[in-house]
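Next comes just one chain, in structure tokens: the form predicted alone.
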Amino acid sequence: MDVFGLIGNPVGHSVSPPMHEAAYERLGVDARYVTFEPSEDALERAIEGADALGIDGLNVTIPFKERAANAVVPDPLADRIGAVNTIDFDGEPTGYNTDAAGLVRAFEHRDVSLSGSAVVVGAGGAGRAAAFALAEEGVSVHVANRTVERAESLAGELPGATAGGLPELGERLAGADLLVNATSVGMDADETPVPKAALHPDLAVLDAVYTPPETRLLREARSVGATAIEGVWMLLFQGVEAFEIWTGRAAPVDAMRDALEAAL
């Protein structure tokens, strides 16, 4: 049996499990799909422990995505992203970003094109995932922050990037052709980091923010006419990139969409 998981800390609000499993059942795949919580000062223990005793693959989530970057051999992608949330343990232990295909994949699921310029909103974990992600597609990126000198900082790390602060999102998205909110707004309360003004019916919006399923920058993206994706597409494809790494085998996304809405 082979055994794949999830480690970070805390992991018990996690989805992936059941939606690991759907994919292994569906493809009569033996394998679990268990959750590890070490404690913060233990993942380089941890991930050489998980190697030594077999365990064929790890997503790793919060507080360990970029330390992870730093106790495995990182992909290109993930080396420039900083982050890793799949470990491979085929050989020697291989990390990947799969947020970032997991945007790419959940924009080309609703058949927009991957070109033209974009807005990424936030800088953090998700924003340097989406940024990177976008412009690997050639796309031009402008990075909007809160706290300005990180999403400079952030452009600085990506060809003919831009940045700058949330009062010039209005003036950025006039031309835009896709937009990102890779912040937290949206989640606990009924808020959105773009107002609803600078919205327009040629834009391709993604929110990152999976729970509420609608948030309220994709109503307001709705009500204008632009295309709205849903976070839990990106969710779903970062696990499906992983389920592919690790088994090699072409996932059963419906599958996983059922079991990952189900758990949601």
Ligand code: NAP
Contents of the next structure:
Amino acid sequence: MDVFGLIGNPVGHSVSPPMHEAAYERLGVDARYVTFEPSEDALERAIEGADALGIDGLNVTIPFKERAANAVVPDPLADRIGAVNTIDFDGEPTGYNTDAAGLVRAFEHRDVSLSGSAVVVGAGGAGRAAAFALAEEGVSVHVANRTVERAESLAGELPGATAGGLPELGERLAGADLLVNATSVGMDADETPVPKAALHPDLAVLDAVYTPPETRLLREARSVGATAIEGVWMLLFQGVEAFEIWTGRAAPVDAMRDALEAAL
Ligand code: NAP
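Could you please show the structure of the form predicted together with the ligand, as a counterpart to the form predicted alone just displayed?
Every chain and every other molecule in the complex is listed next, the one we just looked at coming first.
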């Protein structure tokens, strides 16, 4: 039996176990997906222990994603992002950032062409993954963040990227093709970091926030005729990507999607 899992603190809320186990069940993979909650100072020992025990793969979540990038060999994109959320223990423990891949695959799933220019709102973990993923695809990226210095610092790591604050979002979005909300705004209240007047029909808008599934930003995007992509698709495809890295098989996306919806 293969063993996969999630390491984070806390992990009690996670929807990854049912999503991955639905995939094992659908494909008849003899595997289990379990959660681990080590104390904050035990990450490195936990990863070494997992490797020694023969655990096949781990997802990594808050607060460990950044430190995990130093505890394994990150692939080039995860290395640039500075965060790992998937570890493959086949051979030397290798780290991937499947949040980045999940974002790209969520856009592709809706047939959105990843070209032109994007505005990424947010410069935390999700903002970094989004900005690097889109830049990697050849999209020209503008990072907007409440704390402008953080946006500038992130944009400074991406060739040709620009940075600014939230007040000039309207100007920045006028000619943009893609918009990603990578802030937590919209999660706890019916709020949006982007004024409705800045949205337009030529935009594809992905909101990384996945609870609630339909945020105010997505509602307003839809109302102006923009393409609206729920954060659950990014969450789904980061899991799909991890499954495919670990098993080398095409993931049963529909089964994983159904399990995720039922769990959220
Ligand atoms: P994080 O590292 O803590 O970053 C939070 C970001 O939100 C920062 O840019 C912060 O700006 C901004 N922010 C927070 N409160 C704000 C406010 N009131 N007004 C304007 N900006 C505000 O968090 P994260 O890990 O990047 O996660 C961000 C969101 O993405 C969360 O909702 C998370 O659940 C979601 N997420 C989704 C997926 C997915 O698969 N769908 C994956 C990862 C994360 P400052 O820098 O100014 O503080």
